[in-house]
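Presented as structure tokens, the chain that follows is alone, the form predicted on its own.
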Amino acid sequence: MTAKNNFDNDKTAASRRITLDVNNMFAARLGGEYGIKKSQVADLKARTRELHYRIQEQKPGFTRLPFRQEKVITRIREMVEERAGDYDNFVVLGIGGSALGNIALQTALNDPYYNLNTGVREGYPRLFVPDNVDPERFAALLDFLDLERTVFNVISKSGSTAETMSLYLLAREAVAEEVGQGRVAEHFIATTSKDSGYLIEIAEREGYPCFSIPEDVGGRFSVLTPVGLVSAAFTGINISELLAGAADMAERCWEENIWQNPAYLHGALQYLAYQEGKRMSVMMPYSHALKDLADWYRQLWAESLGKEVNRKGERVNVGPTPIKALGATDQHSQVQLYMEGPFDKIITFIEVENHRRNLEMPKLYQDLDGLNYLGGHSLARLLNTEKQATERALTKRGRANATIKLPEVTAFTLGQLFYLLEMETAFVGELFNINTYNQPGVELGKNYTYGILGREGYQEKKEEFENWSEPDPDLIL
């Protein structure tokens, strides 16, 4: 089987690069009261240089992913080839960073009705990513699937993630009942830590094939590891092009000069705007294919930058609130607030220059002046015009916005976009002087769950929960 979404390799890298336009963040466009001055960015230049070298010294694991996975890519491709035709369904059992990237890749790079259309799948399996422990939803999925024709990829670095492992236990029991204990291993893949954790122990015991998550890459930064690459390859996405795009953006993002580094410049503008009270970061793609990319970004931004203390242990309670929107859908649900509500938001548009398919509207009802202007225009032009009109209207009202433009949505451009947003997040974390890569708030909630459900070692959390003060019945209506 040959991966879909191949890009014309004769095209130059420059013509395939995404661009960042931040004109509408500055006072020259927005007016002095609302916009950022170039001098403010210039004032960050020395600090940017310092943080640039700090990031280089830290060597965050995600920064090396585009360059160190040749053997991983080969092994993934070999498995896809070996199992070609064996499965109708590929199910990802993971949550948060172990699911959102998979969903974003699928929505962006495969047909909008991929699961429903055998023709566009070209023999590749359907993809399902439950990403929750809602009992009705998962029970319905197990009822629907032909388990003899299904493979489950269980993704958890620790192997103790309650949501993921609960679904695994249910899926394993259902598969065993359907195909017999002796064939269970044919229907599971484990993506986990290489050397430790419960899932690697289970995989070795059961004989599941394994892919490793690098220890220095956290879940929300893991889309370009086997966490995202395995399901992408199984559904025909060109994972080499995905990593090539990330490598191309990495070169641009290792530029020390803030005016030449898109991740640093956009990150610095978001940081400066935050200091001025713009504490909500809206991502608004004008492409349905990228709607789940905004969902992935929401976790990346929130979990990385929402922190109680800085590196000095000082209480700071920082973090921009990420919001996802979709053009043109949310012009009719959210833009009224963005346009006339408080000046507390930055909008980052994502625009696609060339859509993969297009439709031209017929010239009907020429006698109706409120309708006849549409005839002869394409839906792609209408969508992009609506983005440009919204951008202009927001700018006229003094609302800060920027645009990331993709020449088209391909594995190469998506790889660039993932890397750009990850590096921007890392840089903003340095500006805030916080630990970008931990999530102590998430861990606390997990620990209460473990204690309440009786996991060994968490008795203290169970007792604390049980001794919580009784609620005031007058406040329950």
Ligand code: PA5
Given for the second form:
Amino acid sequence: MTAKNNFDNDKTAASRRITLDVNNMFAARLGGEYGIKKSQVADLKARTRELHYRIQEQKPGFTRLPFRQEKVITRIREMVEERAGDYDNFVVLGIGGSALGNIALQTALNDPYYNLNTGVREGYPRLFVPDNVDPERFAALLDFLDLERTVFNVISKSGSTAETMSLYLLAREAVAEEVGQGRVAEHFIATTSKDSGYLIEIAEREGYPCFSIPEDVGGRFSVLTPVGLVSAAFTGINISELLAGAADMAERCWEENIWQNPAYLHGALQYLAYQEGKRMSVMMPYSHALKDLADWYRQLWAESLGKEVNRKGERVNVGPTPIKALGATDQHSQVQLYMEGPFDKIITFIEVENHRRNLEMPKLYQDLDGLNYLGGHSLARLLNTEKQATERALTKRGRANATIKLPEVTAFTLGQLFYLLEMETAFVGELFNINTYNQPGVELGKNYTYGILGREGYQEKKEEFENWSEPDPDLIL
Ligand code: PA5
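What does the same protein look like in the form predicted together with the named molecule, given that the last one was the form predicted on its own?
Starting with the chain above, the whole complex follows.
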């Protein structure tokens, strides 16, 4: 099977590049009172250079992903080929960083009604990513699936996350009942760290094919590892183009000059805005295909930058709050607040120049003056005009905003976007001088769950939880 959405390779890389426009972050556009001054960015130049070399030295794992995965890509492709036609359903069992990238890829690069439309799927399996342990939803999924025709990719870097492992246990039992113990291995793939956790042990015991998550790549930075790539390849996405896009952006992000590196420039502006009280960062794509990219970004930004202590161990409690919004939908929900509420947000629009499909509005009701202006325009024009109008209005009101523009939503542009946002996150983490790659807050919650449910080694957490003060009944209505 070949990937469905091979990109037109005749176009040069330059014409396929995404761009970043930060004009509307600056005082020149917003008015002195609200905008950032160019001198403030210039003041960060020396620090940026220093942090650039620090990042180069640290070599965060995600920075190498676009370049070191030929063998993995070949293996994934071979598996997709070998199993072509075997499955109607591909289910990702994972959560957080082990699920959100898969969803973002699917929404961005496959047909909006992919699961419902056998015509557009052309023999590729449907994709399901429950990303939760909601019993009603998972029971309904198991009821719906023909398990004879289903494969589950169990994804967990730690190999022990309660949500993922509990869904696995249920799926394992349901599959065994349906197909018999002897054929269970045909229905599971494991994606995990090769040196730790239980998933690798289970995969070995059961004979599941296994993909490794590199040790130095954290969950939320792992979309371009087998975590995101396997389900993408199984649904026909061109994974080589994704990595090519990421490689192209990596090259742009090797630049130490803040004015020329899009990740550093946008990151620095977000950081400066945060210091001035704009503590919320809205990502607002004007493309439904990128809706879940904003969800992926929300987790990347929140878990990476929301930290209690800095690298010196001092208590800092930093972190901009990421918010996802969707144009034009949220113009009728959120924009009133962005326009007139507190000056505590910056907005990053994502605009798509050429939408993959378009519809021209018919010239009906020409006698109705308030309606006849629509006839002859396309929906793409309407959507992009709404973005430009909202951007203009926000700017006029002194609301800081920037635009990332994609020539088109393709695997190549999405790869650029993933890498850009990951590098920006890494850079902002350096500016805050925090550890971008840990998540002690998440771990604490996980440990309480383990303790309460009786996992060995977590008795102390169970006792701590049970010894909470009694709730005040007056406060429960
Ligand atoms: O970004 C992260 O590290 C987390 O969101 C993890 O991806 C999430 O907690 C799931 O962890 P794991 O892949 O170990 O099951």
